[in-house]
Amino acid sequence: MNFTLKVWRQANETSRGSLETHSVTDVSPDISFLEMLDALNEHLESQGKDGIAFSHDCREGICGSCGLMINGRPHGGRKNTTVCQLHMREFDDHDVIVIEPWRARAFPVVKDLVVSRKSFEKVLQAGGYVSVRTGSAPEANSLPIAKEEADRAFLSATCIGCGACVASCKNASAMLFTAAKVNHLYLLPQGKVEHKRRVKNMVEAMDASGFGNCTNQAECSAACPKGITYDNITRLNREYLKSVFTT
């Protein structure tokens, strides 16, 4: 397979960037999108040119570091799939593929396709933890939790913090990310002790980090590679209002 790539190149946060065109040939349909970028970088470096900077780590859809806009869609648009799990067979031979970093004020470009997601870390630092003393690991059945609640908590906890929700939102809102982090703790007994303080602090940290407002279009949930549902935001809004008016 042969492709024409239009890749965003930007030296640093303050410099101007632009799309740079590259051709890749004889691409196996069975390799991943990141492996294709690896091959392109090997070719560029063999010519004495700088390789394209992009984030990656586990390449198993777990770490959330490989977020890219591919043809205007986070992670390439395949449902429940991260970039590292996206294979070249998803494209047609001779396609033109546009590759860009996440576009959000709260995610400044570090270089090329790499963005800083320190703003997510600030939201987590504001309350994404349980600080109560739990001692050693309790017996699994000593804290009965309804299966429905446990399933909802687990679904929220699958968020990998990739930022696709922010990149897909026209306002660059981080509501789905924040909601997932708040709800997976709130739905479990250990997380209820400091819940009111947590939800208030995390929402305020989200706003202070420069993320936009949610306008209820649910594009975030559609773009989420882990399928985190929009009702997390509904629950976050309810719990935030309760925390504001009862504390």
Given for the second form:
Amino acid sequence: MNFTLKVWRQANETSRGSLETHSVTDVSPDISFLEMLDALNEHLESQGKDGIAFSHDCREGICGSCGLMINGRPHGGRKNTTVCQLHMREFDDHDVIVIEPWRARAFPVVKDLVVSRKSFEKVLQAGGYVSVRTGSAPEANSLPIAKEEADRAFLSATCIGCGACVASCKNASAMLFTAAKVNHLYLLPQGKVEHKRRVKNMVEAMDASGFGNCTNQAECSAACPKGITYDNITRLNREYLKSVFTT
Amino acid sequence: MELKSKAPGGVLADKWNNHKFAMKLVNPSNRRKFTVLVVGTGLAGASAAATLAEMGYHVKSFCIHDTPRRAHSIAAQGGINAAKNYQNDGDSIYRLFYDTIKGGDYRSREANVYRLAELSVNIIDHCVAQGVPFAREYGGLLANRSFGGAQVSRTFYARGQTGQQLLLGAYAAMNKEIAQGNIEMYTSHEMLDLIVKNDVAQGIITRNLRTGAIKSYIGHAVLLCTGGYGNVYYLSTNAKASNVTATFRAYKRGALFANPCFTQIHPTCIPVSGDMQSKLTLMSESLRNDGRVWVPIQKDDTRKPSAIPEAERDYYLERMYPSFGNLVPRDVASRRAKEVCDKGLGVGGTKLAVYLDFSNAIERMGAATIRGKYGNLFEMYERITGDNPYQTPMRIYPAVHYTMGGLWVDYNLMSTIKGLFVLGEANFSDHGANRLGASALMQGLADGYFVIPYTLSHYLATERPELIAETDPSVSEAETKAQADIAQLLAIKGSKPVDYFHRKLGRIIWDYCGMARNEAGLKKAFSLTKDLKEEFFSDVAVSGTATDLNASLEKAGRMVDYLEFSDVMLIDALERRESCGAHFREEYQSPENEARRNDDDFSHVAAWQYMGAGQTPKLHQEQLVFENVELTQRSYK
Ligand code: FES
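Could you give the coordinates for the form predicted in complex with its partner chain, as opposed to the form predicted on its own above?
The next block holds the full complex; its first chain is the one shown before.
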């Protein structure tokens, strides 16, 4: 297969970026999108040119490193798929493919397609944990938890922190990211103890980190490669109001 | 140099308890005065950093990713073992110990393995308390499943994402400490060297991967939790950035590297599809609980799998191993798959694959049950291959997955350099010549949550190490060296990208030091890698600058270490003239092609000492003493 790529190049956070055009030829439909970029980079590097910087690591959809806007859609838009798992067979021969970094005020560009997601760390550090010291835990089966609840908590806990939710949102809000962690812990008895404080602190940290407000567009859950559902946000809103009015 | 395991004497079951009591403690008000450098934030590093910070130590944590949560432990799928015996199926700490030591083909230390089994139960308690959403039964209690190499159900899991959930638990614990200022977190920092003075570890040199800045950090102790070296094979299930650099550079500063030839090839991975393939994807071994492995009886059978009648299929694992069947340990399952493919019975385009078939299980339990158990794995398979495993069998083939070898450590997890501790996959200690499924997560967390807090405190309390000055010559020497290495790579300006060399090296090591090894092949590999090294240093193309985010430079630095490290691996494989666990030397096998161990001559840990550039490393042996288990030939028939 052959493609024309228009790739965002930007030297650093403060410099101006622009799209650069490359053609790639003879691409096997069975390779992944990132492997297609690898091939292009190998070609550039062997000519002494700078390769295109992009984040990646596990290449199996779980570490959350990768994340690209492909033709305006986070991770390329295939349902429940990170860009590292996207394969070229999903494209048509001779497609023009536009590749850009996440665009959000809270995610400044570091270089080319790499952005900084430090703002996510701030949100989790504000309360995304259960305060339990190593060594102080009770016997694991002393507290039965209904399977349905445990399964729901698991589904919220599968967030990989890639940032697709923020990138897809016209307000660049981190509501889905924050809600997923709040709900994961809220749905389990272990997390209930600190719940009120957690909700309040995490939402405040989110606002302070430069993320926009949620206006219920629900693009985030459509873009989430882990299929984290929008009702997480509904519950977060309810819990946040409760925490503000009862403390 | 004499290798002292420092394993305590006495009754096996009491060793750890007695040792804990015998070790010295650091007064809580004094802990703040000690700076501990923790490199790596996978399960071992994150759990150690969080726990030590909770105790009051001043922790500096370093990771190569933009956040600790991306360490490769995140990708572990199947589960974590613990001897809870919740299933009332005869499990016990002793049985988990026994299974692990037998699974490792009697090449690990009894005392370490017993401690691991003992701590397994605490890990589950702690992780549940952190809010790790393990799978549960309808009654609300924790669910278990069985896993390769065990006849009891002792594996705890969170669908196929157990590593993710455990790491997010440890990462959350770190976040709590980061927020309180007890952990200083350095993301996007790669360790380039270890600072050693008077044989004591004093700090590390790092490169900021975003800015290129080289900087030194001084501490009272250094913990390496930097994972394994599986990427020496280029293609593996490891993440792309997983590397041997931190441990190998510590080796060059005097830490011994133990059993580097023990590398685990995982039997159930998605087969290689083409030349540009950049990594391999594991399909959790738990699939072997319900999937049946087979190949056609006829060579070059081009029929669709569904068109091949039962009588013309060879369910070779069930045939050869009636009591364990599809659940034989990883090394056995991998070797048998290689064997059938070598005979030309492999399936798929490359003929390097066997079927893993769920049709019986789907008939028996229904597709919905199978989806509940393995849904995400089935989806992942379909995304990568385009095939739907509910309708057609998966194609699988072995792939490099885990490395049992690593830096040599004593019972206290301290290497041969004082003050340098090594945790998790980076050390060699608990899995012998083969690791059983669901025990990597267990070891990482046992080391970090429950072992190091005691043994590190003991070291600090008894040795009272002093911080060296930032101006010490050992610091500037290491910094200058790091800068010079980088300048050298950038100056080559050759014509071939780093991955060209990495692919070539991977191929050599896979062919000659992979699932089967022999003397002639290993010797050939030495000369091939020597040529490759020369070609690398004359023709590698490293673009960009030293003071910027530069993936090509990062890869080149790691590549230099793989090139040199591969020699240590080859010499270890050559010297170990026996077959044990994952190390299969073709010269040493039984008439039924099973591995033949040689306990008289090789019941030891082989630990290699760096002797200088271009010199053959020196072998040291730690004899393994078995007081409790009797060494038998493993049999899974
Ligand atoms: S590279 Fe890890 S999720 Fe894509």
